[in-house]
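Here you get one chain, nothing else, as structure tokens; it is the form predicted on its own.
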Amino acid sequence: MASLKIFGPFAELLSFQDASNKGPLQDEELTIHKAYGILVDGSIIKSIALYESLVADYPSIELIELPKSCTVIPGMIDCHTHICFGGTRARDFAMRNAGKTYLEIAKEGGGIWDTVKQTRSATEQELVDLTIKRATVLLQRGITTIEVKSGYGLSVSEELKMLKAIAKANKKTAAELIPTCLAAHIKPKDFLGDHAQYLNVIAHELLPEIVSQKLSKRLDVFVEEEAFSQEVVHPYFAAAKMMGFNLTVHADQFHTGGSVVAVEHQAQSADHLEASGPEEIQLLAGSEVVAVALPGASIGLGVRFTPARQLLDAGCSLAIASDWNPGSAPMGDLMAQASILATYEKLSNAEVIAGVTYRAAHALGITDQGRLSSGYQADFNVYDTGDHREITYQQGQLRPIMVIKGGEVVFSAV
């Protein structure tokens, strides 16, 4: 009994217990539990039920009492970030807003390579500290699980440094960090061979070390004209799958092709998709690949949003992530971005919250997060409102007053 506790009562509890993984989700389909509480056993949800019934059934356990006007939703999951990096790209942002193109900025010393140089210059401990700092910001906004990519090292030693920094940061933050190897971000300028040769080095020298040191189980690649073509990615992904990596793809950001790679290799997700058209949408809809919209990149670059409405209507599973990175998506505010995406793409509140909770968990292959249900991790956010619609209505400005991760209060403004 010592590990049991009850949180509540809540004016509204959104559990998403039986909500579908794919396709549209209308607000009318949501089950909104009134005057409910959450019974937690250690780090796991034991049950959700009427608060008064829980208190009556468990009269001697710890109560975490909250104002009766509160709303609770599952802890949010940011399934695509780059928060392990050194330096800044404020110069790029100013140049882009002044009319410079991506290629012009890169020629003048900006772009991804600029962040690579700054990240390589940072020590491992500096990257640990920076990652913890950014993870803490996200945690206080209700992001209880955060995917974190490497990809600014772009050599065997520097990618290992990044992944080790993410692993160390994970032990020092209450948020859960999910590491992803993005050594295939771009071909580094200091690599003398071609793209295929670079991926061959990464596959044979870096990936075995990642497996040996248990630094990541996930692999990402940027399929794009300025990065890696479909052709060179195939043998790289094949080698990665043989080593047991789960796959994801930076797909269809500026040109199509990446979504084809994602479907062919049965990736967990295809992320970006701003350039996806009807063919790509139907291809994704016919697969189990989760489509991940990154509205922060659209806002940062001033380009079209992921066709989220079309993807959902076609039957896709749609997750929404922040893409927090120093170049194209420096905001890092998941709910603000998701709410803005909803305005332009006409997404229901249910679709938005699903996209940052259980559907985002699905994009990472996580099966015990993103819903409030028996057996799931006790990760949830409490908001000072009796109406869940205020969360998206206030476009990210309504912050949680309490964040619970693994049954423990990790942030409280109460």
The other form holds:
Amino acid sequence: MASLKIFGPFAELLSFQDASNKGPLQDEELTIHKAYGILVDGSIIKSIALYESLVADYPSIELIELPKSCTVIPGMIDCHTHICFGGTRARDFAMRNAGKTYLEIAKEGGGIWDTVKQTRSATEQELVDLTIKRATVLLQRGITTIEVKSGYGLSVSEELKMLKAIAKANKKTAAELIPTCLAAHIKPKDFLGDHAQYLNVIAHELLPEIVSQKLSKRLDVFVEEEAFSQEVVHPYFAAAKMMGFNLTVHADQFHTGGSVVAVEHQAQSADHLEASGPEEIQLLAGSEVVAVALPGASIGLGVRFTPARQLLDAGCSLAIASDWNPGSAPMGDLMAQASILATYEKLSNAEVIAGVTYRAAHALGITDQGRLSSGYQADFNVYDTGDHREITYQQGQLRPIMVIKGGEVVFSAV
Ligand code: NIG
Ligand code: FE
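Alt. form predicted in complex with N-(iminomethyl)-L-glutamic acid (NIG), vs. the form predicted on its own above:
Now the complete complex, all chains and molecules, led by this one.
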């Protein structure tokens, strides 16, 4: 009994208990539980039910009572970030807005390589501190699980430094960090060989080390003209799969090709997709790959949004993530970005919240987060509103008044 608690009562509780992983989700289809509470056992949800009946059934347990008119939704999951980085790329942003192209900026010392240099010159501890700082910002906005990529080290030792920093940060923040190795971000400028040779070194020298030190179970590749071609990625992904890695792809950001790789290798997700056309959309819809829209990158670069409406209508599972990184997506405000995506792409409230909760969990292969249901992790956000639509309507400005992770209150403004 000691670890049981009841949270509530909630004017609206969005459980997404039986909501589908794929395809459109109309607001009318959502079950909105009224006057419900959440019974938590340790870190797990034991049940959701009418608050009054929970209180009657469990008369002597701890009650976490909330102001009268609150809404509760599952803790959000940001399934694509690069929050472990050193330095800044404010110069890139200004250059882009002055009309310079991506290539010109890279030639003049900007781009991903600039962040690699700044990240390499940071100590592991500095990266730990920076990652914790950014994770804390996200956590206070209700993001209870955060995927974090490496990819600014781009050598065996520097990628290990990043992944160790993410692991250390994970121990010191209440948010849960899911590490992904993005050693295949770009070919580092100081590597004396071609792209295939670089990936070969990573596959043989870095990946076994990551496995033995248990630093990550996920692998990401940037498939793009300026990064890695489909051809060189095939043997890399094949080798990674043999070592047990789950896969994800930075796909179709500027040119198509990445979504084909994601589907061929049964990746967990294909992220970006701003350049995806009808063929790529159909291909993804016929697969189990989760399509991840990254509106923060469209806002940061001033390019078109991922065709989220078309992806959903074709039958895809659509998650929405912040892509928080120093180059293309410096804002890092997931709910603001998801709400802006909704206005351009005509997404329902249900599709937006699904995209940052259980569908984002699906993109990470997590099966016990993102819904408020018995047996799921007790991760949830409480908002000071009796109408859940305010969450997307206020475009990120309605922050949670309480954030619960693993049954513990990790942020409270009550
Ligand atoms: O997801 N597209 C590749 N990688 C990042 C950008 C990283 C950077 O510019 O530093 C992205 O947008
Ligand atoms: Fe990214």
